[in-house]
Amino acid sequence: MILVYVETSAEGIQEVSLETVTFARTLSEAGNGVPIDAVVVGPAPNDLSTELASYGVRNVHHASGDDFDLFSGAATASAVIAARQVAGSVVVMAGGTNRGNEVVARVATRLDVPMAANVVSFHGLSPFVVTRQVVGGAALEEMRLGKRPAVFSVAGHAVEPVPAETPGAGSIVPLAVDLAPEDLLGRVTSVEGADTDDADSLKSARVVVGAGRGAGGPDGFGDVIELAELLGGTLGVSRVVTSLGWRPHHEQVGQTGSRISPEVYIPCGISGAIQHWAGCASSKVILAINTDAEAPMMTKATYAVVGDMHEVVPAINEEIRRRRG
């Protein structure tokens, strides 16, 4: 059997997750249609059955409880690791998000059996071998995985996320988990929402502008600020602008940033690094500003302006005001 970890919010099931699911699926076909649970710790959405049998999972096995109302990475392992006992699973997985990959890193770590995190690809199921991103996408490990369970996370976006053809039963199944004292040690005490906004707004934009190094220091991003503005839309940035202190974290776009997926994405002075690249390929449209033509984002974009972000971007503000006047 597969065990899925499937991460929920107040929104319903995480989208990694779902792509998860999918992973799995293939990894099912391989193995002659070993089925597929998932575990879920915590307060669960309402249709959680519903979605994840239309992804074709068979038991879902949850956690629920005052205990895990707050997350705790080692109460989840414990979950995890019950829900396994359960129902015997020979592969467990999450998606690889940063508490993804910390629940199955818990779980190998308690089985003592090594983990792969963000994995895009299987060869083989024995020996189990995995293709998994390292230096943030920038290359890729082919990683034995030696013992069972075969412990890994699965890298967001490696797989879309698709329904089954045969849709599983999805029965809830209650877990019941025997904590220790020392699982509930590292737990959550308080979650606050609101400074995430930031982040969020950035997430949801239809209009991104990106600004990079080009910009040249913390007073360079007065034009794109006013381009983002006058497209009704967010700044976003790349590591070297966070990582000099120019700008702000909730800012920046890539591997270790947000993720965006706006209409329009207008990168000027950014290089298009690898994991930049991770955080706004989903864009539909890239329009890149950058003084090398040869810049992987200028050649990656749909659209490209070779030029001195100083000189095109207020050039852009100035037409857009002429024309509206």
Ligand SMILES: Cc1cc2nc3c(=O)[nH]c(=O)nc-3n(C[C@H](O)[C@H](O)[C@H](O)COP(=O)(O)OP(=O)(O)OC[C@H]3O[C@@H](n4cnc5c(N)ncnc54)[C@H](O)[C@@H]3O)c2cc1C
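Beyond the form predicted in complex with the named molecule, can we have the form predicted alone?
Left out here are the partners and the other molecules; the chain alone remains.
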């Protein structure tokens, strides 16, 4: 049996969790239709069972109550382990978000099994071998998970979230969890402001428009922000931009910021230092814009435009608006 930790918010199920359930179906098919269950911790959206059923989930184990209203990595791990005991899971997985990785790492530690982070594919069930992203996605590594349960997280955008041809039952099963006092020592106590999920939004964006020192100052981001909006994407920046105070840290892409894997990444005025490359190397297509044709980002990009971002980006925006009428 396969168990997926599903993250939810007030808006519904996180897309990365739907990707993870889709990934789980490939395991299920390889295992001759092994059932897929989900575990949800805390408040749940009204259409939870219906949506997860459409993705092939059999049972949804739901842990609720005051102790689960706000996130605690340890308490959530306890809930996942409780759900595994009920379902008899041989695979436990989550999306490769900050929370997903924390939860499955705690689960693996308590069960004394290895844990693979940011998996993009698997190769058979016996032995269970996965391919995962390492060095910020700059390299791939094969890892054998020799113990059961196999515990891992799935990298964002490793698969497209696709509903199942045959829906599951999606039955809601209340989950009883015995929490230890230490499970609640470290937990979220409050959530404030509209920017709480901005970093995760950057990680899950399918289009990211980046800007670096070439922006020239805090007033130099208008065109790249407009391009991101025109493409339905979001803005990401380099470390130097946040260090200079031009943009907030939650927008930073790189080794000390967010690691992204969009369909398209458009870095503008970013040289491409190794720390930044570690955060964006998993992008499927990179279109770089820079005045320096020999900048590392330009030499590694899928496509490169040699030019001033303050001239090239407005021209792209104008052409998009023209084509859209």
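For the two forms, the rigid core is made up of the largest set of C-alpha atoms that agree within 1.5 Å on superposition. As the structure is a prediction and not an experimental result, all values here were calculated from the model. Numbering follows the first chain given and starts at 1.
Once both forms are overlaid on the rigid core, the distance between the two CA positions of Ser282 between the two forms is 2 angstroms or more.
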